[in-house]
Amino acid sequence: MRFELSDDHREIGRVARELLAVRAPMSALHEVAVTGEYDGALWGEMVSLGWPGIAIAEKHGGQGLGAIGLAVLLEELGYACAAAPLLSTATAAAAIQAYGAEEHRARWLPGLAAGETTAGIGSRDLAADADGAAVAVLIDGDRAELVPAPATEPFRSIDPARRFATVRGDGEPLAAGAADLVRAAIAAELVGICQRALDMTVAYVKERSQFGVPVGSFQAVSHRCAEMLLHTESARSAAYFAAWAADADRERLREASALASAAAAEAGRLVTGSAIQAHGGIGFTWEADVHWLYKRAQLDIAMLGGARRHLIALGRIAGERAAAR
């Protein structure tokens, strides 16, 4: 099977890359980290472009571009490391549409798609943008639940440019598959984070010189960059497979999401860590932008639950398949 993005999906990616490069430079993350407040004007522009409802059907006020459209957009969000409640709101809306009851869709989707309300995602211990959200979609293993008006306790994480909280309060179960969709979306953001870390690293090792030559010409450095590329492309392939499964073959979503989560978690750890090392002593300083990518990746990996649990899940799926033959 040959997989290619549609013209609409490619255009979404192009517009998002150009807009976020101008409106969400990494230099802006310093202010968010200090104030703890997102740029309302940036969120307004995202809303005006219909991004919160990109995966939502037109009858609910969305753009109807499905999980693949969501993955394209979230990859660009990760590439910019932008500070906005887009990952949580767009992903929660997609999960509610696909796996919520009809009353959930009627109650939440119009407001989320229009950007009039926001949502949180994650677990009860680590929920992104749940504080002040109208609703949260929380995952625990294979289960997912919807928590209206979540009671939260905000805390500052190592990623001060994204708001996190713990969540209390009763939830309502979502159908099986919702947790897989949420993780597939987080994996797509990690792809963008890895790509930006790779691009920044390649640019840096071309410019940084030692002994009169660029450090990128050293075999150890070039091998590290090649390994970063390998992990990034592996995560990208798996993330888009999961997005395709969410749209076209939900019976395969469990497997596809586990594969995407494992690949993205491993890539996020190795690629951003390698980016820090390749930048040398300045890599984790406040002035060097690469540390934002490392921090964002660690929190995304934590929301995914790490790579190991998903590798175990893949082993179980393979065992089930073999036993059924």
Contents of the next structure:
Amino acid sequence: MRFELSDDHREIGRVARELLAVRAPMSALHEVAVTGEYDGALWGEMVSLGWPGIAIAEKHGGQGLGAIGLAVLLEELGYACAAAPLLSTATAAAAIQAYGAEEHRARWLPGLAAGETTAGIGSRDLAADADGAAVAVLIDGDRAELVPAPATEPFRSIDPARRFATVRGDGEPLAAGAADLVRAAIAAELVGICQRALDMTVAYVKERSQFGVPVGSFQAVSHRCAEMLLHTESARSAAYFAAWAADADRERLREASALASAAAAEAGRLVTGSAIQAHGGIGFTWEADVHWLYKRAQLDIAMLGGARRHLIALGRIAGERAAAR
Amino acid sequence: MRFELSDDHREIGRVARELLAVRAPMSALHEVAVTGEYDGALWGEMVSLGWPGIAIAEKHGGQGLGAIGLAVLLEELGYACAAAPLLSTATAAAAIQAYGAEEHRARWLPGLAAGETTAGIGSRDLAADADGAAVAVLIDGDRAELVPAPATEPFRSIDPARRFATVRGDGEPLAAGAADLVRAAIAAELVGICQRALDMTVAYVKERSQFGVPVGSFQAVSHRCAEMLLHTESARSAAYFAAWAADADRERLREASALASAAAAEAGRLVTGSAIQAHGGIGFTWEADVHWLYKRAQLDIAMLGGARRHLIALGRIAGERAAAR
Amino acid sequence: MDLTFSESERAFRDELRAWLDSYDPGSEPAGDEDAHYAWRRDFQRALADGGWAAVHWPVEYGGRGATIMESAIFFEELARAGAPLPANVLGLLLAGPTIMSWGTAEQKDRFLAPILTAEEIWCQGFSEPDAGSDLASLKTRAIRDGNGWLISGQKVWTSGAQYSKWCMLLARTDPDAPKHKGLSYFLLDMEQEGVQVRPLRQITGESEFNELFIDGAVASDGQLLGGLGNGWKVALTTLMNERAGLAFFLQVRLRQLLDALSAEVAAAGMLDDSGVAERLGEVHLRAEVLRLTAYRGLTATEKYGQPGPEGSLTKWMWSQTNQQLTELAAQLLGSSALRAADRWAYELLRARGNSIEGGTTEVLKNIVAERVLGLPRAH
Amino acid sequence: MDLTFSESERAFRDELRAWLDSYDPGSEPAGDEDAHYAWRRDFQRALADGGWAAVHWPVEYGGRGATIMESAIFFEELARAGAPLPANVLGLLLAGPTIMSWGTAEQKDRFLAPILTAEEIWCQGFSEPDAGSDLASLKTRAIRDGNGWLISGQKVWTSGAQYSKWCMLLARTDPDAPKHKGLSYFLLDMEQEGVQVRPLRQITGESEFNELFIDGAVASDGQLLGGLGNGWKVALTTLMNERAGLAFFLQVRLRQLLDALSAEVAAAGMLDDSGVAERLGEVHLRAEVLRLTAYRGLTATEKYGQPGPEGSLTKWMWSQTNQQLTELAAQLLGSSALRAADRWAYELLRARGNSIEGGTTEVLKNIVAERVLGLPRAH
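Pass me the form predicted together with the partner chain as well; I've looked at the form predicted on its own already.
All chains and molecules follow, beginning with the one already shown.
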């Protein structure tokens, strides 16, 4: 039993953290929000680092770092709140590899892993980066399907730094488990979003003074921060478990993914909302970047289908398992 | 529009507060918990003040102070956490008066109002003070029935200062609305329980020092107290509304009673639990009387059927009403 | 206890309803903030023409001398009719009553009438970037200059500043006096070079609020309200008036929003799901409790001049409930509620400000703990 | 990352399971606290005979030199088997390791062996009625008297004091030194006239905890642990050991309780109700997150000697989840769960203490804010 990231996985996170801090600062999101376009050079760098194929086997042109590698990377994507089709492409590739037919793998993985094509991810009515994608992996409850060359209708969501669309067109089913893998990946991004919201808040409340002392010395604020940590670490424990299950114990992926989805949805809502509140009036402005995190969290939670359905599933799992004893 | 107690009603509360503070201190509950018997002299005083018939018309031997008078009195009963069959007797009498047949009124009200007999209240599996009662008013969802000379099986609950039993025997139906009236009365008792928990807590945290200052100066504690006030006043607003509806606008009693039940159940759980927490280790001891409030609240909530069923009913009321517009 | 309206209250309400029914505000301009503001200004002018602009003002100043309960009914009916808040709401609710309390005869003559007609719009310049909820630490300075004052400093969260002629401005006139004591209350003319307004863009993309950069703005002695060094007391009058009637508008807006969600949920057949019904019931409960508690506060204010303990709770209840409601909508309505153009998306984002604007929930809890419960000042 | 047990961990677990399967503890005595304690003492004796009493102790002291993970497995398996905590749990987990860290050779010789066999039971005398969570303000005094010490004061929340031979006692030896510095750590003999034990009755009716009235109790220099004036540091060793392994026992007990509720709910057909399933799912989620987070903490402790940020969270998570679980049971099972004799009634009441005992949730949040997040000390 060793519940911690390996040195390799930790290194992926470190590199991503550093690169994204420089190349994808939140200040860049203001531009993306206006144009609705991603920074192509940023995506180019991600591709050159092999990120789209992080979870893909080397024989398909990827890095072979599995779902845990994907989770670590997406955590950093969430931390940066970066605008790029990485969640969609890297996750769709991982799902196709693990749950697609052999012909799916042969057809899509090399292009996706090489960054020559991109993929969309999400559901029929809420697909991230599906517009212009070569393929989309769409989920609906326990089912997942692959839609080649998806016909899309783009729309703006409250997260102007990610491109969403609805998707039409025929799909081809992926094996059971693909939807769980997709949600585990989204949960990992949410963990990073929460961590960033916490870090920004802690830095702010140490700095900001009121009534002559740092606001972080008031228990109303400091205990709120402690609760943000509790939720963030809870989501992290569950998201890592789900990533591990995807790599090492697929039988447990369904429950693990439901745990990760519910924990991440709950954390995403509470932690990013708390970050705005702890920032006070500043947190409510467009200039203070904390709102990007709140908005992305809302969309990620919607892609997860909300916490509730996962909690219901978990309750039934717990009840049926206990009854079967 | 005048949403406040009349001077008459306020006076009932004042008298009850003063009397119960002297005659029914919490210290007396330790004795009741051992013997399982109520103090007959205390009940005698209540009877001599006409409390069992507070809501009963003068023609039936009562005081004619209506459901609002009953609510004010039961709030004080809850505040004192007194051990006496008053909730059961006064509420059952009010329900029989408002929703019983003429023969029920004639048969039961004079004896109950005069304190010659007592009544039980609750449900088949959780009836307060039904053992030895002349009659019991039992509720089950929207239905209510009257059970003359109930056959009971007493048991001890976690509230050793109130006598509970299960009830068998044939019942006679009461008109629709009786169950709502009963729950409105229980909600009123819960308001008093919450107020006492708040008052005890505020007094304690002003007095008790830690790290060199009163613990009430820590926001973790003071904000908890503020939340206790919020819940207590919320429950009070709803409970008074329900009592008013019972007296003045029976069409609205069903919704008002559901509001009062849900608000009081929520407040009872949170406020009495918070009181224990704010008292720290002391709050967990038998000597510190705050636990009586927690226990009585739990039983009252169970008699209300829990918050959840009322919230579901309220959601459907809101939805259906909005859809009908 | 009587939870029905009295005959005179009903008469007041019916007369107002009849007027509102007869008034056609035209459709609400979408997207363009200036057009939206002009629409609200037109509405106030019509109100003023009908004698409805400031029902709570004394008759001598053009009001109706309405009771507190009628004043609440006024806002309740406005919201019920889907009417907007009058453009000069801060003038009507805050500046007007403060000037009536503290102003000289000249000040009342000069300032009150144009408030009523929305001819002169008012904004409120209390908050500063470094002060937050701590008004005693304000830094904006007013320096004696001949017969008048030279004012410099920065203000923030001034809503409607871009449309305002006047600003209720708190500035420090005595830097050596203890924190509260050196403040004075000015009626600052916004139309001068020394006052620059910069819109503050919000999480929603709109700019409801502004920053004020004040650099050598001038004010005469006639623009000092309530006397030199008395600014703290005058400001308290403004703050006490802040939510008296407005709370009712907000409470009814919350109910309207909840009804809209309830209708959508019912239409989608989701009420059969007990979990959904329970969540909706929670919000319905809170909205009803808010309404009832607000009425308790009004009754107490009518009788004792101020609300009881429950009066400190309604703003807090409202913000909590509105946030819960908008989050529930996002949860139940799914991705459509997160489209940028969707009403629910706007409400979700806007609601984040509810627990910050007009006193953060943390500050409100401090106030409840200290002033209502008598706990020692928070550490 | 590897969330399966290693081969040696599995071997350890299987050997322990086999032993537990072979041991028949007899049925748990109900109602009689003394009989219950004797049952736990018998169990510890059997454990000691089998070499299982203190798996985490070094082999030289009669332990197995188990890894931290194995130590966690030990408690997990105990809970899984429905076995009780060994009677001398405070001796095994707290006194033993503290004496190993700070004791002289004589002290180790004298005290360790009888801990293992439950021959001498230990209790912990840190808390005082007026100090609460603030250990630096302890008032119990130890005064030099010839070659020894005379101790007077009052302690509270000492569990198992009525069965204890020894007490880990913090007392002030230098009243003039700053708060932390004047403390010393004594191994106090409970069997003397100067020590009176008064059981403290709890909300449940039981007396798990006691007050100690100490009036002129004596201790020799050989009963001073870690040197004069060093009590604060020695106490930290005790506190750091406090929940290392125990957390796992509690975590698995929580899971057992949750399984029992889940089975009842499933049997009653209540899982069809999505609201019920959701509530149960919430608790299942929290219990799983607690388990996973506890494993993260163990891994970090194995590797770095101490847990990461998540280590400060597990006690808090556990108390919150156990309270949520027991309240859910009361809610779902209705009145039967509130009968005095019902298991759920006991659990509901007992759980109120979870967020108070072993560090209140408020104190834990302070610790997280200050030590993990680096926020300024709470005001």
